[in-house]
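The chain below stands alone and is given in structure tokens; this is the form predicted alone.
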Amino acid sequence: MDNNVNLKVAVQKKGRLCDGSLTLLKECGIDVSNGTNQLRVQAANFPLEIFFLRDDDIPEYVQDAVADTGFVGENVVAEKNKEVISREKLGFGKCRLSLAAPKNGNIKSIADLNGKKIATSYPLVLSGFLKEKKINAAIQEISGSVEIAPRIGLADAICDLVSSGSTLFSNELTELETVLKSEAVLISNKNLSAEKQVLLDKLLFRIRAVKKARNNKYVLLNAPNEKLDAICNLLPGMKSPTILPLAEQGWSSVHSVISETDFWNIIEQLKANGAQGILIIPIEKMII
């Protein structure tokens, strides 16, 4: 593989999906410098240039081949509908695009929109929508400050992206359905030489380790020896529990992997079953 070649990554210039994206390559252990109001950077220990865009620009440079790579919301991916390929979902930036209507109006159900305007910046994936539920309502696209439309008599609804809510709360507004579930996810261009791919996939190959052990803990525990077989059915792991005899006679020391999601409820079974001195430790990287 040729040295000179750099995977070109195009990455929001400012927001959450920067912060985001900038934190998962450093846990990649790519070392980035992120300079004030640089636009183009180079990775200092791994073949990698990032340059800093406008989220909405970033699916049409990864198509016509400026950047090979991008990391950006897939509420952008589908609105934009450019030819590129999702690689990843990166597990950070998660909203949602939903209607919403004015919590004491008329519209209380998306089957009330028939013959309502609606405003949004997401034009494409809300006509979509509407299509494939059968409502009739005309579209009004705008771009910022979506959510004041019905109060100024612009629209009689909104479909905006939604992450806490607070900001339909504070504008007196109700959320009727979701549209489209969103999070960051890394997209290529289709037609990436050999070498650019052999990169990429080095690179997917550290964030699906970093994603592993965000969602996995390691645990240590001490289990009575007649409890060994209920415990470890408790704790698969990657394949099988670590079980090491401990000093005290009759008693086992359990080591394995555990996913986030089922934390809690694994832990009280444990308990249940005769485990001490339980230690969750978390994962820096994960491979399997």
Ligand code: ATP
Second form
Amino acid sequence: MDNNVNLKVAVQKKGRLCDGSLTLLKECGIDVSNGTNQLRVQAANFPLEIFFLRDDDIPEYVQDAVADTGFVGENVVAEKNKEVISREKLGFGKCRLSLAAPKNGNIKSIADLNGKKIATSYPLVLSGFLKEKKINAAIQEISGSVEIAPRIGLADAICDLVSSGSTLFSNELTELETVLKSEAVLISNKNLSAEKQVLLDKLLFRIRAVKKARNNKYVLLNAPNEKLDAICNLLPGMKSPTILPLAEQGWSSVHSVISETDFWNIIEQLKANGAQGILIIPIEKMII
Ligand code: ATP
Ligand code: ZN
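Alt. form predicted together with this ligand, vs. the form predicted alone above:
After this comes the whole thing, all chains and molecules, with the earlier chain placed first.
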């Protein structure tokens, strides 16, 4: 293998995806601490080079092989419609592209959008959605501050990114319907060389291990032996729980892994079944 091969990774220069992308790379053991103010940075301990770019440009640069891979929102991937492969959802940058209209106006549902004008930075995604829903509305493309469009008379409704909804709320808009759900995703070029594919697979392997670890917790607890069956049923673990006898007769220590999603529910049931001294420990990496 050519030792000079470097995976070129595009990351948003400034904005909401920047921290999440760099933190994920760091948790993958890739050290890019040597300055994020530059346009490109070489990782110290992995054959990888980061290019800091505007997020809107990332799909095109990846398509054209200026970068091999990139961190970008699914919303941008959908709108730019470039020839790239989405490799892995990354679990951060979550938001939705939604239709919204003035709170006290006459647009109460998406059917009321017929014959109206909608302002958006996502004309392609929106036109696909309107076609699918058989709604005939005009699209006014604007590149920013979409939320003020109804107030200045530019449009009757908007289609924009929402996460908490506070921007809609402060602009007296109500959400009508979600057009697209989005999170950050790792995209790659379609024709990577074999050497670059090997590097991308290594990176993906690490990303998956970090994601799994973030979604799971290690749990240790003490259980009376007669309750072990009930407790083990609550804890499927990676294979099955580890059970070690305690020095105290009739008691065991149980170790397992539980998912973040039903975490509190399981903890309550463990307690109800006689578990004591429950410890929950974060997992750094998880490979299964
Ligand atoms: P750039 O100057 O790089 O073009 P931008 O204004 O497009 O910046 P940001 O506002 O930083 O970019 O958003 C980048 C991405 O973050 C969005 O494309 C989306 O995937 C994601 N995101 C998550 N939550 C939100 C939100 N509430 N509003 C906007 N984007 C969000
Ligand atoms: Zn952008």
